[in-house]
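Have a look below at one chain only, the form predicted alone, in structure tokens format.
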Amino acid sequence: MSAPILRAEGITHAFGSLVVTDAVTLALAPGERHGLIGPNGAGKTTLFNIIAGEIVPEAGSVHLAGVNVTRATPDRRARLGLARSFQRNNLFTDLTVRENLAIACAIAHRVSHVAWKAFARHREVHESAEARAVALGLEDVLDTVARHLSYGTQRQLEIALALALEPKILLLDEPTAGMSPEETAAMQAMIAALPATLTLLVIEHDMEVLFGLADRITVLDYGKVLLQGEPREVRDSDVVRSRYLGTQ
């Protein structure tokens, strides 16, 4: 395994007397697709928030591309190449798809004025926005207001906004949650088609989706790592089946 682009080591955090993550360690190689699963309360979202910089852990460290970012802000981590999506859509719902993408691309291009009229003249912003739309199958809805999109397309747009920042690592939090089977299939295909150089860490409740996408999976249980391995190992594990998948 090459040097990890993302390493979380000994991550421990509690809310009051409740230990939510307990000495969790994981390491992702460049370009790896890594799944994170576990029952509700297993500590998945807390670990995501620690990696993203929303929470400073009580113990342990987070490294991005060899840089210790344990106490760094989310902005600092973004500059090092980390982006994330959220479990709920985080869009400018009254703006069009084109305008949402243009704002994200303006930030990526370090255009200082991000108000729509202020950066409308920047050709590279609009070219980048349209290229992102084409790459992720959003070209037909470029001029649709975001709140009028289907739920699945809104999630697609949110990932496109994260990708506009040209990250090296993308954290995806429940990308198919609340989707119809058709939307889930479309999202799975979109994630599978992301550049092979992009490292992914994905929380996902749909095991079939995750088994189809992930190179490796970490299973959390009561804040601890229950198992780390390839999808086949996780699927075949008696412990995982009894503790999480609910079968004997």
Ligand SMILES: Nc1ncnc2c1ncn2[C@@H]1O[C@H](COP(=O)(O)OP(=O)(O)OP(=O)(O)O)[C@@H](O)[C@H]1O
Second form
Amino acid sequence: MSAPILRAEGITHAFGSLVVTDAVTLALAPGERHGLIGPNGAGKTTLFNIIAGEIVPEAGSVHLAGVNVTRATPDRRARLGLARSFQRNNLFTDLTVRENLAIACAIAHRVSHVAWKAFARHREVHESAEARAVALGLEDVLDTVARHLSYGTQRQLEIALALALEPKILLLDEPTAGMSPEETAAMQAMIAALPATLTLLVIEHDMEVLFGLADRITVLDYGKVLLQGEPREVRDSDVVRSRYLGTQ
Ligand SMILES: Nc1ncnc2c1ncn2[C@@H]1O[C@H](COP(=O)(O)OP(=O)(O)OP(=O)(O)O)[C@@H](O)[C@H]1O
Ligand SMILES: [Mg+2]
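Could you switch over to the form predicted together with this ligand, since the one displayed so far is the form predicted alone?
Full assembly next; the chain just shown is listed first.
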């Protein structure tokens, strides 16, 4: 593998006496699409929180583009190119998709609120918001107020906002959770169309979605790595089949 852009090594963390991640090691090459699966409570979201800097692990290290960020703030990690999709309540629900994208663009360029009015008038900002929407298939809803979007499109907009920071690595925690089949298909298409240079780490319960998008998959079980491999190896693994894939 070329030098990993994200490396988590020997990550161990407990909440009280419950060991939630147990010596987890993960390395992603630039541009890799890496899936993370495991049953409820396996420690997937905790691992994301450790990679993003919201939790400092008891043991182990996190490196981004070769820089040891184990104790770095989430903000420093963002500046090194790490993003995760915003939670839904981070959307400006009374503003349009275009305005949400323009604000994300302003944040990415660290424009202060004092200069915001002038910034918002800039043609380039609107053009960049528009280009971003077109690239992500959101052009039809550019002038729709965010709270009037369907749930699925709101979640797509969250990802669009995270992408405005022009990250190198994007963490997605269950991007299709709670979606209808149509919304899931739209989200799948959006993820599939992301730039090939973007590195993705995706938690996903929907195996078909995951098998479709991932180059490699890590299976977590009670905080431990059970298996790491290509989708085919995961699909063919007896232990994974019997425990997670039912009759597939
Ligand atoms: N802040 C916390 N304090 C105490 N326990 C926590 C905390 N966060 C998570 N846990 C516990 O750690 C375990 C792992 O949780 P985590 O959210 O990482 O699992 P997950 O694999 O993302 O599960 P799911 O598929 O349900 O999202 C669970 O037992 C959870 O209850
Ligand atoms: Mg979770």
